[in-house]
Partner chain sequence: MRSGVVYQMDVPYREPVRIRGFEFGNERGARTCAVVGSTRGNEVQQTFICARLVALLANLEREGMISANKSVLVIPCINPFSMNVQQRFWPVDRADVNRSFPGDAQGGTTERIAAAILRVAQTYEHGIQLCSFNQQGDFLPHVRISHQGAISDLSATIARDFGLPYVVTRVPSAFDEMTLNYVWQQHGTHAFSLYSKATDRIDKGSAQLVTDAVLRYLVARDILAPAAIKATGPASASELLHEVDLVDLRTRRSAGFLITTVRVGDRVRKGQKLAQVLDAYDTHVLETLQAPVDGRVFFMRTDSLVQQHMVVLRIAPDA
Amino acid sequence: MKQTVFSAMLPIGESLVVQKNRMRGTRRDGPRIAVVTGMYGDELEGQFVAFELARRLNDSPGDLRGTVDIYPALNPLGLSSHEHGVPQFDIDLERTFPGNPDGNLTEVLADAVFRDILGARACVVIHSSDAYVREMTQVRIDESPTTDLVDLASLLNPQIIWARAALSTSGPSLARALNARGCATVVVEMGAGMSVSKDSGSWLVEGILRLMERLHAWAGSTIALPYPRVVRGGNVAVLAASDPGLFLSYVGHGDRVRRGDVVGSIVNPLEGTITSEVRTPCNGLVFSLRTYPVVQPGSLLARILEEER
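What is the structure of this single chain, taken in the form predicted on its own?
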């Protein structure tokens, strides 16, 4: 059932409307789970997850024991204009939570969404990477997570659980605000911006159903991936460009590399020369890899999950 969470008239004569799809199961007193995406207009992976999760629940209504609230588009203006933030306001919606009922338009929106989610047993916030870097499916949580939060994260079929002080989990954010109020919330980072990875999205849907099963909100079938690797922030090597140019990768997303391997080169198309070689400082797994080849000094090229030799 579609419900309006927030609505406001805009100066241009249009309306800003945030909706959710509330799906009720056979037990009205069952737990409530929230699935949130569409925070940024250039992150589309969650759009497929929202569709596929609703489809699965629609196909098996008798297996739903609790309530699932799906918020597919917290930033509908950004999604319609393909912009990262909220258009016209130049505001990062993620950084406005828990919001302010007496603030500007986006702060009031954030307050309405935050209060609407409160009371849920668990919340899954889905983000994509940007258009320049592709990510393996990972759950990002605070550096000192509770055991319960790690357990919930592991149910989502991620390839990695990264405990780190990420912007998506620290400082003003929906996840931080909800966790502070007792709603167990995890952040999923997956795929790349401006694209959809159906296989990864389908695995995440299976993971959300597993989480619902654990919370006694789902009685249907689920599929599990092997238990993910849990890593801390210090176990990740970040490779950045030292020169401008064109980055040519010699490894694939998800490949394992050894210390000293050349993972790519930065080349100068004008002169036909290799400006620099990019070598890995450790043995490990490439879980973030640049897909947009044009780089400047400091551009992220890859993240490598450190592993023992």
Second form
Amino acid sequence: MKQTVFSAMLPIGESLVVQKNRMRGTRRDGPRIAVVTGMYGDELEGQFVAFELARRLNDSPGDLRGTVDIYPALNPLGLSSHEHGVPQFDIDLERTFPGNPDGNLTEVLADAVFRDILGARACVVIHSSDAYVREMTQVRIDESPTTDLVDLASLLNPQIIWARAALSTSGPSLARALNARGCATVVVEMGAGMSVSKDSGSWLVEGILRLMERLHAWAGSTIALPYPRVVRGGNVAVLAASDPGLFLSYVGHGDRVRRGDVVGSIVNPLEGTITSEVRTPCNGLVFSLRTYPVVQPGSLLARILEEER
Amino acid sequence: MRSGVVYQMDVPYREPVRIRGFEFGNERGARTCAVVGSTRGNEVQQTFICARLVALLANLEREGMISANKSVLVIPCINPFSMNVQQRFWPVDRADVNRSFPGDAQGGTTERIAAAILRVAQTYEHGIQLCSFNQQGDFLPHVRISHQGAISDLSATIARDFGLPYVVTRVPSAFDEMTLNYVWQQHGTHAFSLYSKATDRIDKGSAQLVTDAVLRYLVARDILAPAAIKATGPASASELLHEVDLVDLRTRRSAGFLITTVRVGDRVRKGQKLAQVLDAYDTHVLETLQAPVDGRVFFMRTDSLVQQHMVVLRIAPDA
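Now show me the form predicted together with the partner chain, since the one above was the form predicted on its own.
And the full complex, kicking off with our chain again.
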């Protein structure tokens, strides 16, 4: 059932409307689970997950025991205009939570969404990577995660659980605000910006169903992937560009590399020269890899999950 | 005056990003005050104010009015890469340089810039940043201070030396924690944000108010000779305001054309009509905003279109 979570008038005959799909199961007193995405207008992976999850639940209404609220588009203006943030506002919506009912429009929106989710047993926030880097499906949680949160995250079928001081979980964020109020919330990062990966999205949907099963909100079938790697920030090698130019990658996303391997080169198109070679400092798995080739000093090229061999 | 490149970064397809600084006074003297201008690509007024300061300080230095044992640094623009293509944020990844502090010398592009600026800026006892707001609007020129401990109590006291009408203290939220002003104060610098009337255009009148304020502050810190103050306009007796004391007027039930009937700085009386929201199809009045208190217009939105739930005016209430 479509419900309006927030609405605000725009200047010329239109309203900004945030909607959710409330799907009620057979048990009215069953747990409520929230699935939230579409916070940035160029992150689209969550759109497929929202669709596929709703489709699965529509197909098996008898298996749904609790309530699932799917919020596919927290930033409808950004999604409709391919803008990362909320058009007209310089404020990062993710940094606005828990919101402010007396603030400007985006803060009032954040407050309305936050209050709507409160009371849920669990919340899954889905982000895509940006348009520059492709990511393996990973759950990012605070550096000192509780066992419960790692357990919850592992149900989602991620390839990696990364415990780090990431901006999406530390600092002001929806996940942090909800966790502080007792709603167990995990953040999924996956895929790439401006695109949809149906395979990754389908696995995540299976994972959300597993999470629902654990909370006694789902009695249907689920599929589990092998238990994910749980890594701490220190076990990840971050390769950043030291020079400007065009980055040519010699490895694939998900490849395993050995220490000293050349991951790629930064080249100079004007001079036809190689400016620098990028080598991996460790053995490991390439779980983040740059897809947009123009780089500046500091641009993320790859992240390697360290593995002993 | 000595000018130099504070930080340089090579970028693809364009000239290197060069962040220039202008130093006055004794280069081996106490690093007393640093002034940082634009961090975002649309902060034209903030860059202009700094450029005026560079010219004024160069003249005062020629006249021997800068202390022999102190130095001042002015960095008019730390984001020429965005300014030259007229984009507010970093054009590649839309990062906000002013929310990249304290930065990381080995981190992402804007974090590297932030780290380089902070490395220099934190060596000064006093720091002045020229800021803009995240909404289109005009401010009454004022000094703003993050209120987060003993240093900000002292900062609030000496902020009166700017001679601007208001000193505003703000308890920082988590959203502020990556700004230069916040991090500067964390590193023990008396950090001030100066807001003038405009952002993406030059407003010479308010630019003059701000350059005068900075010169007065430098005189009060014995960086400039007292005679330098002759070149400035009259100082105001600053009123201390806590940001929470400002009274907001917002669009509660409408959106459309915004018509304001006052200007920033105007005195208003309780009940006075200050703005109206008009229907965008036939201009009938949807909402009238009245002053809830006596006071002065401190901030006014300048966009002609307004959404629902937007702050249109902020009133500094009379004491």
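For the two forms, the rigid core is made up of the largest set of C-alpha atoms that agree within 1.5 Å on superposition. A quick note: this is a predicted structure, and the numbers were derived from the prediction, not measured. Positions refer to the first chain, counted from 1.
Core-superposed comparison between the two forms: CA of Ile12 displaced by 2 Å or more.
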